Each structure stands twice: as structure tokens, then as C-alpha cells.
Partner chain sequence: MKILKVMGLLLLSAVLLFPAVAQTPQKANVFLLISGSLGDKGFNDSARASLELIKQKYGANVTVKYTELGTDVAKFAPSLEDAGAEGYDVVFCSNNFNSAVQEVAPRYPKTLYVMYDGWINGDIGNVYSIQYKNSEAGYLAGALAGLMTKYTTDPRINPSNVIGFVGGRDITGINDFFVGYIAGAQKMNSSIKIIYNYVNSFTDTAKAKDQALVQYKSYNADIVYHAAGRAGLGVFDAAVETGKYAIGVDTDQASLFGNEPKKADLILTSTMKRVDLTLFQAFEKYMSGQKLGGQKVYVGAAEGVIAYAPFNKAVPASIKTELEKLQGDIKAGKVTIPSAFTMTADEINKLRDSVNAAK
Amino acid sequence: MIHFIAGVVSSSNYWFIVLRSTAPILLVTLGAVITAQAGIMNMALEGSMLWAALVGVIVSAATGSVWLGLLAGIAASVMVALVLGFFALKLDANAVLSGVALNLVATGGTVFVLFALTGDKGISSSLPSKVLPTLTIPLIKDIPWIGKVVSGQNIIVYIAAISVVAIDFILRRFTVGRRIKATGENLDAAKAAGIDPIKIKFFTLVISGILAGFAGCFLSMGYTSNFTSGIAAGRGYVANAAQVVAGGTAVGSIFAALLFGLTDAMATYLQNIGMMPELIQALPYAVTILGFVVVTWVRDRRENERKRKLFASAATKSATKKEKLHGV
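Chain shown above in sequence, structure on its own - the form predicted on its own:
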């Protein structure tokens, strides 16, 4: 087994699959990060991906254009995010419960729409949907090993990489990023500073909807070439756990998403050695959640240790100050 895993990890094809598997979970993790920074949990990411995946397939098949399909899928995803915002921000409903409800609606609703249009309940194979293109990068493609990993990926993989930079700039460099963080950290202080928290939260929901739209369309028009029921496969829920591990940063999202991508790609290879299919399907999620638990535990322990040292230092200074006063 060790030799098998070592052989897989050294393969450029394995790392090619890792990047492909990481892209959708990275996109929705970024979406979860930016909304969490504004103080709202977007639990509807799963439903956003499902609707994006289905609408993208339907529109690309109807129009013959993969780009119109992509735009329609993103629009459907943003619509789900706006519906969540309407319930959570305008009607003051619980954001988590509203998100879960939207996910349940999407799980059954996408199957219903697919059946109504094609008569199929499980897969959209009867629809002549288009597939998002792959990109070959000049010069990079000629580099041994690296070229086989980086070049030739689906366009959404590169969009995911660009999205990390974009979200990082929004949160750290732009004024709107400071407003997002102010809204999430102290709502009353944000209002006092003239910030409209509702607009800021809607803005982050739209951004997360766009990112989830890219992820959903990739699943049905790049990762695979069809929509299947439940194609999101829990990635939206994993993303909300990943954003905690990411620590509210875009760069942290890479490592959180990469953990899922590594195990998901390995599961693809483990099918060749006779492991139980049920175990293989559960492996990426089990390992990812376990990794999140370990990372969170280590980070919390370090934070507690830092606070302990800080309090100990403050107590020592206070005691020293009292001794000096008594000495005087």
C-alpha cells in the first residue's frame, strides 16, 4: 500500500487531478469566507451549486453556447444567494436554517426540473450540453512534469486561482474589504461609521453566489459533462467548515480546499486496488473533516497558550508595579 501511494503521489497525473478536484471546493470556500467576514453564514452554497450546474447544462444545450450556459448558471446561483439574503436580512429569518431550507429545495427542485424537461430523474445525458474548454499555457506546457500538472486544465481551475487573488485584494486592499470586516466584527460600530450593513452583506452574498456559480457549472460542464442529481455532493457544507480553518483569509482557503482535493484525487486511484466503493466515496469527506478538526484544535491550543502567556506577563508586570509602590 505504501509503495502504491508513493507511486501515485509522484505521478504528474495525480497532481493534475488534485488541482481539478480542488477548484470547485476552493471557489465555494472563498464564497463562504467573504460572507463570514461580513457576519453572515451562507449555508445555501450547496443549493447554489446545484442550480448553477443544472441551469448551465440546460441553457448551453438550448443555445448551443457554453458561455451563455455559464452565465445562466452563475445567474441562477446568485439568485439563490439573493433569496437567502431576502429571508435572512429583510425578513430577519435565521440565516443557517434558511440556507439549509434552500439546499433541500434545490436537491428536489433540480431533479423535478430535469424530469419535467427531459423525463430523466438521475442524469441529463439526453441534453446536448456543452463542455467548458481547457487551456494550454504556452511555455509552461513544455516544462517537464510541471507542464503536465498546470497546463491543460479546465478554464475554471484557472478562474479559481484568480479568484483567490481577487478575494484577497478585496478583503485586504480595498475599502469595501474594510467595510466587510467592520460589519462582521462590530455591527453597531459599522453603523456609527456610516456603513450600511445590509448592503455590505448583500454584496458578499452576490460575490459568493458568483463563485458558487462557477463551481456548480464546472461540476456539470467541466469536471463531468452532465448534470446528475446531488452533483454538489456536500461540497457546500464542506466549504462552510473549510472557511473556519481558512481563518477568514483567501490564502488560507487554498490549504483548506487542497486537503479535500488531495484525498478526492487519491480516492480516484484507490478504486483500482479493490477498495469498497462506499468507503472510497466517504474517504475525501472523512479525511477532510478530520483534518479540519486537527487544524482547529492546534490553532485553538496555540491561541490559548498565547493568551495564557499574555495574561501571565500582565500579572507579572502588575505585581512588579505594586512591589515598587510598596517599596517607595
Given for the second form:
Amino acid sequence: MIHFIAGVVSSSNYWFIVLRSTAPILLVTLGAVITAQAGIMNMALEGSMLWAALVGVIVSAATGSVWLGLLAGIAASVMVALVLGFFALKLDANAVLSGVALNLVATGGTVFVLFALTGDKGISSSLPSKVLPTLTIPLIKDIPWIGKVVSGQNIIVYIAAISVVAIDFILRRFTVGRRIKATGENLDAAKAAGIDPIKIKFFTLVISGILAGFAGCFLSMGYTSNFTSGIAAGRGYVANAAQVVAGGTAVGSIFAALLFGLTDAMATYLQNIGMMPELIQALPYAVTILGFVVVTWVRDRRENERKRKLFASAATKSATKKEKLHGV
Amino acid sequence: MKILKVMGLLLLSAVLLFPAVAQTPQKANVFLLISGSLGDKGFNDSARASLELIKQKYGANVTVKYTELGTDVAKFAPSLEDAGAEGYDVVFCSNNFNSAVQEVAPRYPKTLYVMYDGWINGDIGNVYSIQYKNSEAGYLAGALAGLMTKYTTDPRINPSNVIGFVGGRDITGINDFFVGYIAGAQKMNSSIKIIYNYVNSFTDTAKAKDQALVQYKSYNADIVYHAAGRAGLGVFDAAVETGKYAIGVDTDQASLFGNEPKKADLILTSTMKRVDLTLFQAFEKYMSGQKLGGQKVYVGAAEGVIAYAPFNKAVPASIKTELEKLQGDIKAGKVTIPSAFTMTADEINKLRDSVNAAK
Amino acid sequence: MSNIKKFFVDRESLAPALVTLFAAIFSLLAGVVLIFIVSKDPVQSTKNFLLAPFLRSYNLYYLLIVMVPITFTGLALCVVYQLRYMSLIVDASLYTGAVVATAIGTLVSLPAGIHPAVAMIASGIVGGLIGLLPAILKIRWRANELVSSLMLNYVFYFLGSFVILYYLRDRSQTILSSMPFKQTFLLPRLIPNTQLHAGFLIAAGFVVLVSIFLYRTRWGYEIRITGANPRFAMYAGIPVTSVILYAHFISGFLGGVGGAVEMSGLYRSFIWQMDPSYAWDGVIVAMLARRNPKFVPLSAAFFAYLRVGADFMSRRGDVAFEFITLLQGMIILILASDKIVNYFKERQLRKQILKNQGGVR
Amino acid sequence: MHTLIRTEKLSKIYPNGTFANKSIEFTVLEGEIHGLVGENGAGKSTLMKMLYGEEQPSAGQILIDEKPVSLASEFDAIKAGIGMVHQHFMLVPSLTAAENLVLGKEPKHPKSRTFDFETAARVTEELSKQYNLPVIAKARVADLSVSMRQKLEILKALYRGARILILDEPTAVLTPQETEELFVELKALRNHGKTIIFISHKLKEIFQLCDRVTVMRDGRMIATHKVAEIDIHQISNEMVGREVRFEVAHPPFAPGAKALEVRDLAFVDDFGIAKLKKVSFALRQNEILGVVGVDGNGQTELVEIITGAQRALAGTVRANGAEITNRSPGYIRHHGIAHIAEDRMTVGTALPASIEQNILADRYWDRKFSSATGFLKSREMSAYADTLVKEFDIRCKSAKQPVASLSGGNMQKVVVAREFTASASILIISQPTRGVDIGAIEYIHSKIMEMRGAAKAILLVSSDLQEVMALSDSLIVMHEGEIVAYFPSAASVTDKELGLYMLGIKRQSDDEIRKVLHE
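Can you return the structure of this protein in the form predicted in complex with its partner chain rather than the form predicted on its own?
Next comes the full complex, and the chain you just saw is listed first.
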């Protein structure tokens, strides 16, 4: 068993599949991270993905252009995020409940629309939709092991990678990142500094909508070549769990999404050696919860440790730190 | 459309007014209930196609109607009830309705319930149930795959003797395909190894694609056969992505990808399970006055229900001939094919293990 | 008469009831508008949608049957909503409860009457234990209960179908189906030739039990106080942690029993091909009931009415029944945004005070 | 001098019905330090929130430079040249001082348009030097001392070009040295031409610092004076509204046995500040032990630990001989401790619940109210609630109405009704009359004295010095998480003397302090 796992992990094909199945999760996790940093939980990511997947397929089939499809899909996804923002930020509705409601609207609405357009409920196979291209990267493709993993992936996989950098930039390099952080960490402080928290939250919602749009379009126009009902398959929810594991950073999102992607891909392989498929499929979700719990636990412990240390120094009144900070 | 409805209503009232007259019915209403959804380019679409055949033959003498019910089994019985109460003469439904049919059919003895892809539990006078010899379909696919994987002059075929299988669920109906597939492949290629996965769903195309990708890429499978309903369409996506072959199931799936030649070119053939034909034939019999209620039939290649779809041009003539001969033999009952229905769980496990390419 | 009035009119104020009514009416109107957009014969479709239970008697029975599981999940969610928790784990409780009941219904031999009762208790306990998990994760590790319950729902769905598939499956069936339940396990049908089963009465009984529990016992009292203000509850000496735990156990218990009742009442073997996800329906039932169990039958009936109408209409016409999921989402959105109503309430209050104070000084 | 800010008939009513500001006519001149005094709940903070755009006036208007302005948000206020230093600092702990300073108006790299941290840090240091307000630009705010955070807040306002600085009780969190330092800095700012509004309820500070002072009471503006022209008594009269506030009949003091004993209690808050450092004292029956101190010197934490809302890092608490350290509030209540929480809105009551539920929340389990099988006796419950409503004069339509619908005073009476009938031997009373009308204050005070007469041991914590002095038999003074003085007889000490201890200027010897343990 261990031998088998080691064999799988060392194969480039495994990592190819990992990257592929991690990409959509990574995209939505980034979306969940950036909204969470601004202090709003985007529970509607699942719905965003569903609408993006459907609208992408419909528009690409209607126009014959995969790029227009992608654009329309992203627009649909952003729309969902904006509606969430409207209810949660303008009408003061509970953000989580509104998100859940929007997901329901999406689950039913996508099938409803698909049926109204094609007469089919389950799959868009009657629509001649297009597929996003895969890319072969010139030099990298020739590197022995890495080339097989990194090159030849769907364009969205690379967009996911670029998104990590982009979100990292937004959060750490751009001024808006500080405003996002201020809004999420101390809303009153942000307001007192003249920042409009609602604007910031809307901004993050739009970003998360774009990211979920990419992810949704990937699912129906790359990952597979059709929209199928419920195609998001809970990835939006997984993202909200992974967001916690990510610890609020773009780089953390990679690890969090990989946690799911690695086990998800491994599950396919473990099935091959006769592990019970149903049990194996529970694994990625179980691992995500585990990661979720471990991360919060470690964070709490670290916090307590910090407090204890501070007390030790305060009690002994050596207070070197205090002096240093008071002094100057 | 409206005229049709009015006519349907007229017909309906005619049927309701003169039930006794219709010894050999001249007119009939048919209702097809679909579990899951259409668009699978297979099983369910095939069932819907039967309605077309019926319309073609009987024209204005029949009204046909279908509805997609999804996976919520709670609504199956009320839907059947509805069909019965509205006086439909013939109701088509799949084996997923088994318990609902048991519940409802006795209440509407005038309606004939045609249940396909499984036998009804118990004996009910107005239920006609049809079981298919899935294992024969599997056997056909296995034979093709077993031969093709040796045909290494084709650049898409690698030297390893590994083929793949993606099943919907680890259940008897699917394992029947699989058992036949193994037997057929072994018959044609004694050193065959098979890599297999179950999607655990008949709808999750993405998962099926993931699994097929693993089979193609990590285990060097040249050909993957699927029996996973709508989810199985993901296998074709994987075939396109890796440039390898796949075998379709239930209908001539290659012909359904007219707008996607890349996909169609990689589907070597499909093992057809003519749900459309069996339902049509059942209806013909009904119209000719035969009593079908209470019967359970087991149909396969002999009845022309299970057969190869036209072969892809990638299949060399020599293989084609050999397979056509095989198909004839099966039709004539000259080949013994194991069936999952007669095997214990252990036997199935052992069989799968013995050919598992991952072990 | 005054008692009846007292039953329906919320003590605190009428506003929430009005919002609820508004949401219900709005959803029906939105439904009709949608029908007119997509249907070729909108009048007939609308008629089928709105009048289904009155057009055909079996639709009425179907409505009552549909009410059973969503009454259970609605009650279960009422209990957690009283705590202002958002856990959706009742989905896993119900599914796993059905699996446990299937095991007992197929493998164990017991006398009639006792057999389903034992199954319900066992399913309830298993469901209750599952219900505890998100609460424990929240209390111990501050993990958001909605997210963790959604993840756990997947885990338990896969575990449950694993058990069905490998231990309880009827191998002679082509499809996924458990072995048939033993006769002793089945609940009686209330009306011959219909599927309306005794589980309906059990659900009704649980409505009464949960109402009494929440509003007439000290444990329910603790739950309500804790929900109203957990810091206050802690301060007043209420063992908040254990309150949260037993409330979640009870919620899961209700889910588990609901699963068992569905199995022994409606079905003859376990034939769920997928998770029926009754918890999502429970969300809206509990919200429409304003987390008060005594209103659950009413809101479950409303929801079942929507669903039966949508099914009937979609079979008869050209509108997909999925549109009720759409309506469901809209109802939640409206109910979640009752801040709009609060806003008007506050504005009125402010005006009143200004008026009372006159010109000030 | 030029009138910088003027308000006309400015009124504010909160959604819950609180009438916080009534037709305020408030004027600030350019270049002055203007004091704003009043007791808790007098409406100072509300007035300032309106000036800073955080709250919108219900009526009236604000004029700056004699021009009407609409301050719809903080952003508008900043644009109008107003800066505010809140009592609770508006800082983002995980960001650095420099990042906090420029938040909302960040410098960017000219080319990449990314955040320019180096410039931010440089600007911070320059401003810091210019106004002589030292901060460490590159340190995270979480690591800064309280006074440095305050300076950062002032710099933040200045960075945004504030002409007018509002400081909301800035000295509440400072040590005396820090306070003095701050005053020097503020005067320097005035000399730079800035206008400062200084909010406080400490009159001494007003006289040290301000040019003019405005007094508020009960949401109204009472008067504005030049500080040089009035004396402290006049202001204090205006603040209180009558000559003598408290005259409580004090029966002779005859302390009984030790009821509550606290030893070596230590606690560190989330920011790593040691809020309690080895606090020890004992409380006896028949005794009202007052706890005196400037807000934020550990009183809140002390009460929270005794009543089980917080866990102590070290130390023990014993009630009637039983150890209750770090036990659950329920356990502690069972051991004879009742508690009037300082914050009745978030802790002391459950606002959406009914008066009845609030009154019975600590005793619903009693056999009087619920049967052995767990069923509630609703008739007994409502009868009981009705009697308490009557006995404690809670003004309401019915005991079934939610507490949220009551006025502050009546809300507090609900708390008092519950806690004083809890059959506890020890009462922990925090801020019993904060934000409560005069009538209710007198009533609550008389009830407290009644409790003392009933042989209870009472720990009284209040930031209202007069209240503590009038009610208490003996006093302890807390400063920076420590007990710095113990007075066995409250009558023998003056408020001036207490002030020296409260501000940390004086400290008793350890031996004297230890007497509070009565060993």
C-alpha cells in the first residue's frame, strides 16, 4: 500500500492530474480568501460557478467563440457575487443565508434555463459548445519530469497559477490590500480612516466572482466539455473550508487547495487497487475538515503561547520589550 | 402542438368512453417516465428514441409523451399514479421505478407498465418487464478492446496489453457489463490487464473524466469502455485529451457527436443496447393485441437488442471480420458468457482482481 | 377563538408574520411570472401549479407524504436555529438514519410494531451523534458549523452508500437497492391504495413533542435563552456548552428518526440513488416557521404544496419542476433580508419619539 | 476669534429610542482646546460621533466656518478637516504603524502603482518628529504600547490634514506620566494652530489643559465657560445638576466573617497586556467593599474572573470557603455569588427575550418553576415574574414583553431584581447605575443598602467615584492591575486623596495593602 502510494506520488501523471483537479478549487479558494479578508463570507461561490459553467457553455455555443463564452460566464459569476453583495451589504441580510439561497437559485435556475433552452435537464450535450485550449509551454515541456506535469494543461490551470500571484499582489502589494485587511480586521478603524467598507467588500466580491467564473467555465469548457446539472459538485463549499486552512493568504490557498486536490487524485488511484470507491471518495472532504480543524487548533495554541510569554515578561517586570517600545 | 393536445384529449375521451371495444387497440397513449435526465446520449436518450419510432409507425393513432424526473425517488410513485389516473395505455419506465411500479400498477389494471432494464419484483398482471443481457454487451466491447490493444501498428495503441473500464457504480447491473468485458477481452487476448474505476454516480462527468485520464495516462490503457450513463461522456473527453480510443455504450455514441468529429473519431464503436427497439417492439405487440402483462423477458444479442454499432475506420478489416463472426456466434448462442447475476460477490472480486492492471 | 388567535399571532409582534406571508405570496407570484415567461400554455401550467392538490386526490396524498421528511428536517433546524446556529448536518443525520434503519429493517427480526420503533430509536441516536460533530468542531476549534456540516454531509453520504452497497445491497437487482425490508418493519398505510403512511402521524407527534420540548421544558428554556444571548446565558449560569451539545443531538436525532420513518413508511427497500437533501428543504421550512415548531406543519405544507404543484405542472406541460428550487432560494433571500422591514419599523419609532418630545426643550 | 464649528439645534435619537442629544448649540473657536465634560451617558460621545460623520443627526445641522455641512460619513468629516481619536483605538493590529497611519490615503510607487511602504514609513517618522509624537513606524500596532497607539491615532488625523482634533477620553487608558506627556503634546499642537476638542469626565484635567469648556448633562448642553473664569465646583454642579448627589443612610458598620477571598489573581488580555498582577483581597459579610480606579485598570477583569466569565492565569478565588477559581458561572452562582454585570446590554440581559425569561434565567431549574421531570410551571413562572416586576418597580406593560423594549433604567431594574433575589450571600455589583436616570439611581442605591442590611457581602465596582464613596464601608484602589491602597473606612478618606492613588502618584506599603486580607 505504502509502496503503491509512493509509486503514484513519484509519477508525473499523478501530479498532472493533481494540478488539473486542484485548479478549480484553488481559484474559488482564492475567491473565498479575499472576501474573508474583507470580513464577508462568500457562501455563494457554488452558485457563481454553476452560473458561469452554464452561461459559458450557452454563449460559446451561440457565438461559436470560446472566449466570448468565458467572458459571459465570468460576467454571470460576478453577477451572482453582486447580488450577494446587494442583499448582504445593502439590505443587511445574513450573508451566509443569502449565499445559501443564491446557491439554491443557481441549482434550480441553471437546470430551469437549460431545460427552457434545450429541453434537456441533465447535460448540455445537445449544445455545440466549445472547449478552452490546452497550452504546451515551449521550453518547459522538454524538461523530463516537470514538463509532463506543467506543460499541456488547460489554459485555466495557468490562469489559476497567475491568480495566486495576482491575489498575492492585491493583498500584499497594492494599497487596496491594506484597505481590505483593515475592513476585515477592524471595520470601525477602516471607516474612521475614511474607507468605505461596503465598497471594499463589493470589490472583493467582484474579484471572487471573477475567480469563481474562471473555475466554473473551466468545469464545463475544459475539465469536461459539457455543462451538467450540479457540475460544481460542492467545490464552492470546499473553498470556504479551504479558505480557513489558507490562513488568509494567497500562498496559503495553494496548500489548502492542494490538500483537497492531492487526496482527490489519490482517491482515484487508491480505487484502482481495490479500495472501496465510496469510502475513498469521502477522503478529500474528511481531509479538508481535518485540515480545517488542525489549522484553527494550531492558531489558537500559538495565540495562547504568545499570551503566556507576554505575561512571563510582564510579571518579571524585566519588560525589555516594553521599554524598547516606550522609549525611542 | 395545440392541435395535438386537443386530439390527444379527444382520443383520450374516446378510449375512456369505449374501453371494452378495443380488443386490438387502434389507438393508444404512451407515457415515458425517465429517471435521471436526458442528454446522456445513451440509455435515457435511447428510451426517448422509442417514442419517435412509435410515432413514425402509428402516426396520429398514438400520442406520446415523456418527462424527466431526476433522482428523487419519492416522486416516482406519484408520477406513475398520475399516468395511470390520466388513462395512459402504456407507460414506459426503467428499473429505477421498480418499487414504485409495484406500488402503483395494481391500482390501474387497464394500463400496461413496461419496465425496462430489470425485472419487476413479484408478479403483477399488467407489468411487462425487460432485462437486458448486459454481459453480452460487455463481452462485445471486451473482445474489441482485447484485439485492438494488440494492434500496435496504430500509433494510438501502445505495446502494453492494458485496457480500461469506467463503471457507474459497483452494482450488479454495471458489473454485468464488466464481467462480460473481462471475459471478452480475455478470450481475445490472454495477457490482457484491465484498469477499472467506479464513478459512484451516473451524472458526474468530471469524475469519470478524471478516472479515465488516470487510466489512459498512468496505466497506459489504450482503450476505455464505459458503462456509467451520462457520467460516461467524461470518458470521451479524456480520450480526446489523450488521443486514445474509447468504446461507447447503449447507443451508437460516435454518431451522436456529429459536431465533434475529434471525439467521434476516437470512439471505436459502441455496444448498443437497443432500449428504443425493445420498447418499440413491446408497443407493437401491445397494438397487435398480444398480452404482455405479467411477462418477464431476458433479451440480448439473439433478439437483435445487443449489437455492435458501426465500427470506426480505425478498426482494421481483419478485426472487424473476426468480431462480426463473434457477434454471429453470440447471436446463435454458441458462446457462453458469464453474468454478474449468477456470480457471488467473492467471485466478482476475484475475477476483477485477477485482471487488475494496478496490482 | 382567542386561543386560536393566540396560536397564530406571534406574541412579540406581527411584523415577522407579515414578512413571512409576503415571502410566501411573492414566491407564488414569481413562480407564475416565470411560468408565463417560459410556458407555451401558461394558463394551464399556472392552473396545474396552483391547484394540483385540488385537481387530483393523489396529489393531495402526495403532498402529505412529501411533508413527512421535511417536517422532520424543519423541526431539526428549528432547534438549531433557536440557538442561532447554522449547521446543516441534519442532512447527514437523515441519510445515515435511513441507512441504519435499512440495516435494522433487513437484517434484524423483531415483532411488528417494535421493529420500526427500534429502528427509529437506533437511527435517532446515530443521527444525534452525527448532529453533535459540527457543534463539537465549533466549540472546541471554532470551526464554522455551516462549512464543516457541509463537508461532513459529503463524508456521511459516501459512508452511508458504502454500507448500503457492500452490506445491504440486493445483488439480484440491476440498480442500487437494498434487500427488501421485512414485513414487520413496515409502517401501516393510513389509507388503502395510497402511499400515505403512519409516518405522517409520527411526524405530527414529533411536532407536538418538539413544541413542548422547546416551550414547556427547562431544556427548551435553556436553548431559547442561550440562543437569545449566549453571553447572557453563560453569565446567568446556564451550562451553555452542554446546551449547545444536547440541542444538536436532538436536532440530529430528529433527522435520524426522519430517515427511519421514510424507510419504514414510504419505501419497501432502500432505493435512494443519491442524497435526497431534505435538509435544504428543512432550511426554508424552519425559516418560514420562524423557528417555532408549531408552525412547521404549516410551512411544510406550503412547501409541499409548491413542490407537488411544480411536479404536476412539469409532467403536464413544458415547465421544469426545478423552478421551485429557484423559488425556494428567493423565499430565503426575502426572509433573510427582513432588515428592510426593521428599517421601516425603526423609522416609524423615531418619528414617534420626535413627535412626543415636541420641539425639544 | 474665528468660529470654527457651530451646531444648530442638533438632535440625535437612536433607533432603540434613546434620545442622546437634544437640540445642542455647541461652538468651537479656532485654535482653542475646548473641553467637553459630562457624566457617562450625558451625550458627549454622540455629539462627537455626529461631528465625525459616524452618526447622522436626527434634526438640526452642523456648520464649519459658518457654512452648513453634511457629514454623511467619516470620509466627509476627514475632508472637512476633522480628525478623531477614539477611546477604542481605530487601528488594525496586524498592520504596522506606518501602514495604519496612511490607511485610506496611501502613498504609491509612481510607476508600479503598488503600495510604497518606505515612503509611508518615512512620512510617519517625519510627522512624528514634526509634532513631537514619538511612534515606531515599522512596528506592528499589536506590539505598540497603549500611549504610542494613541499618539499614532493623533498622527493619523494630522496626516489627513485635520485642523480639528477630537479626543474622546484620551486619558482613560493612560498612566499619569503619559497623561502629562500628552498634555504637553496637545498644547504644542494648539501652538501649531490646531483646534482640539477634549472630552473627559475628569475636571482636574479640564483645568490643566483647556481654554474653554462645555458641560453636558442628560443629552442637553448646559453651558460653555472660559476655564479661567470659573471654578471646579460650579462645573461639577452643572455636570451633576444638583448640589449633593448622594446621601445614603449608612447604618453602623459591623463586618462579619470572610465571605469572598481572592489571592494572587493574574490575567493577561488578548493584546498581551497584564491586566491583573497578583491581586489579593477579602470581602466580609455585612460589608460593602468599594473598588476604585480609573477605568481600564483591571476592575473589569477582576469581576469577570470572580464570576467565571474569564479564566485567570494564576491565583485563587474562594467563596464561603469553597474554591471557585476558573469554574463555570453556573457553578459559581451555585456557590452563592450573584452578579450585576457592568454591561447590561450584552451580558446582563438577553434583549430579545422577555422580562420573565430574563428574571428567571438563573432559577428556572428550581422546583418552584419546573417539575422534577423537567416541565416548566409556566403559571408559577409568570406569577413570580409579575411579583418581582411590581416589587422592583419595573415599568412595563407586561412581563412577557422583550427586555429590548425597556428604557435603560428599567432594564437595569430587571437585572437588579434578578440578582438581588438570587439568595446569594455575595453580591458582585459592577456599574450599577451607569446610564440610568436619577430616580432609578436612588432606588438602586437604597436596594444595595438593603442588601447590606441583609448580611450580604458586597463588592462594588463603579467608575462613579461619588457613588462608591457614598455606598462603601471600605475601599480598595486599583491602578494598573494592582491594588495600590486599602482604606478600612471609606468615610475617612477624601476624593482628592483617592485621586492620588488612582493616578498612581501614591502607593501604600505592601503591609498596609495586605490588611485587606484580614489575616
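Bear in mind that the values here come from a model prediction, so they are computed numbers and not experimental data. Residue numbers count along the first chain shown, from 1.
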- Listed options L135, F87, W15, K141; the one at the hinge of the rigid motion between these two forms is W15
- How big is the turn of the smaller rigid part relative to the larger between these two forms, in degrees? 10
